[in-house]
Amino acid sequence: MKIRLLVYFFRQAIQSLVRNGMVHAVGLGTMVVSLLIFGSFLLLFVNLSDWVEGWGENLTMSVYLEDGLDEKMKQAIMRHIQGLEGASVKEYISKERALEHLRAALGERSDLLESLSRNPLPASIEVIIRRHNPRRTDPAAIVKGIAALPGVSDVQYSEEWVNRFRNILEVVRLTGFIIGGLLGAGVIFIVTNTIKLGLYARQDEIEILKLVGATDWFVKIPFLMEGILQGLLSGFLANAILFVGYLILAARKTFFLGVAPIHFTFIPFDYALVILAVSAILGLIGSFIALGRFFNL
């Protein structure tokens, strides 16, 4: 008995889909709208923060040299460096070869370097650590070591900068939930509107179905499954359209501030089950704010 109830309310919330298709189509392209904002961003945020670690579990240092240095001192720095555990020179950039690059950089006003009687740049010397055990590896020391060496004018390094975006992933992720919640508040009221749009429709049978003895919870919980119907359409077609999108950008080689490639992936199983429980659940909460509202008329 109970499963055949089951069946007749599902049926019931399928055939009021079907009814008011207009009605829910523009409601269901809302919330897809919606709920693809915040999986856009959730995406981005995945894949930027693992950018930044895998960034961080490298450090890449830029030793740069002070002008006049001789072949022998330039050599010590080198054996130095790569006395340092997990160290290894990735390359020599000479004064000459760093004006190159900044000139490839500049592209169309390189014209502005044509002015100046001398080379400003530093030689500079590309040092690799790799972090095989980061709790050992101290980078402070490390360039504080580097730094004090003769020959050396200054040392920067990529923990710096690591450090720098996980605090603005920091404040991404708080912005994120800020932006998640008024979205949520969004899909609510679109729900609660779309399942009044229903309730008023049908106003007449429901009376009639009050009158032949249905209780309230017979005659709302086709349209509470109405709603969960709705939230879960909705988030599995926001999926579906942020797959296409994952599939798009790792199509394409994408750098981050031009610093290193991005390799994009598409987020975790449980984190698309997330969005679709979530947009269940909203659809729910919505439908009872509707059934709520019309019951106390």
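Numbering follows the first chain given and starts at 1. From a predicted model like this one, the values you see are computed outputs, not experimental measurements. Just so we're on the same page, rigid core means the largest C-alpha set that superposes within 1.5 Å between forms. First, how it differs from the form predicted together with the partner chain.
A movement of the C-alpha atom of Ile93 reaching 2 angstroms or beyond is seen between the two forms when the two forms are aligned on their rigid core.
Superposition of the core reveals a Cα shift of less than 2 Å for Val32 between the two forms.
With a cut-off of 2 Å and the rigid core superposed, His80 has a Cα displacement that reaches or exceeds the cut-off between the two forms.
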Contents of the next structure:
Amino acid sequence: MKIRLLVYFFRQAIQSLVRNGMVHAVGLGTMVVSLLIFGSFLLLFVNLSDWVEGWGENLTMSVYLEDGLDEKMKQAIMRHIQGLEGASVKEYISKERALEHLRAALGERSDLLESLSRNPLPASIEVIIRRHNPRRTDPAAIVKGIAALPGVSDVQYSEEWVNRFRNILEVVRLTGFIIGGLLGAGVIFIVTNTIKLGLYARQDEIEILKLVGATDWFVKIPFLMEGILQGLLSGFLANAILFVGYLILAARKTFFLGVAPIHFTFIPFDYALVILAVSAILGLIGSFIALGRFFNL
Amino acid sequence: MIQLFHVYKSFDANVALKDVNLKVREGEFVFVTGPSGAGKTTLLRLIFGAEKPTSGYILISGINLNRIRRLQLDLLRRKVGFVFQDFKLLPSKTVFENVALALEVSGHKPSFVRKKTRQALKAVGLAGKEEVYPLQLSGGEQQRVAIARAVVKDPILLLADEPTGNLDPELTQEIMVLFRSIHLSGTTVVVATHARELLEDTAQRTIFLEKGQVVGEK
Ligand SMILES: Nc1ncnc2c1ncn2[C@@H]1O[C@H](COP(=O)(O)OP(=O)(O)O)[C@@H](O)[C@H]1O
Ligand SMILES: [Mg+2]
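Now that we've seen the form predicted alone, could you pull up the form predicted together with the partner chain?
In what comes next, the whole complex appears, and the chain from above leads the way.
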């Protein structure tokens, strides 16, 4: 396309934005709020998943061994564990050591143990799993793999609450998708109406353009640009406001379940870009719908 | 250039044109006349493709307007100037912008648009009024802006609907001189008018319309 035409279209789009300033401002405000709601969800989701994965990081596992294992099998199990990504053996706890630990834990009442004819405690290996890439490592799969090894009787790690949080995360994600979809439809609706108002305001001009030989696209492109601009602008504003909101939240020390000060992260840069791109596309779709309806009249 | 075959046009029960057959050759200058309500405007609008005939068909340069595609019609209109009875000027644009619009839609260079627009405004006697808005002008001046917009693109066909309806006799003569010079440059011209005095001292071909029918020709 000729640069001259592009400049013309762009100028028309900007003029229309300015001329219908009030309508656009209202539409823009509504769009920004919609995108903000969606963005907040995204922020919530990103942080929740970071925390959940963070808690699951450096997870310790106890691998309980069957009784009467020979040294060779024990070594084989250790080697397998060392071979796993991010896994290392913290220590081997023999049956005797386990009993000593128990004795120490019981303290004064350790004489209870004297009545035992044999040591009931299993030997175990304490494993630390450091996850360099928390989103990719699946602790449940590692546990399963170790538990299936010959000579291993049981593997324990505190996975239950991690899983519970994962479920919550799923709900948040799903809600986000639904809300995102609804808000997307809302944004399209807003753009459609804003552009339609602009179209009606310029009905005479469009009629005259057509009468002097303008093609449909010549008339339509400025309106499409207007829709994209409106989308981009609201996407940008939503990102900016979201970022300010994040800064405010991050500046406060937030405690969760009274445990640890929570570290906030902003949505990743590419997510912010996605918000921008999606809002631009929604703007384009909205103006496209408005034009379709208008030109069919 | 223009051919009409058994063209009928009705608006609901109101019949505006009845069995009109007409042929205008390339380079002709034709008047269409008749009393108010005879169907002159409707005839021009049909030729311009702004309306479709209820039945019959119209050929412009061999193109059947019944079958023409949207884009083809848009491109045809770049070569056809129309002076509307109600001017159809944009109040939010200056005189210059209104006229330039007819060239801008075809994607002409700004320098070319400026030059042609100035020329056209000068030809209709509106040099110096470029930056004025239409509503600041008299009816006659607005009419001349509409004429400038129609002729600025050097049309192959010029359709003018009551182009002198708001002009005093002196200006009317000037505009007719302008139309003649456009005609001399090779443009086919069709002027609709109910003003008999416009036709008195002319030997131009004149088509008489009455109640939607061609009732005579001179
Ligand atoms: N858009 C329209 N809707 C309904 N009736 C119309 C329309 N345009 C023209 N007419 C009717 O068609 C007839 C011819 O009108 P017109 O072509 O404007 O006549 P003229 O230009 O010769 O005065 C009139 O009776 C008018 O009322
Ligand atoms: Mg008329």
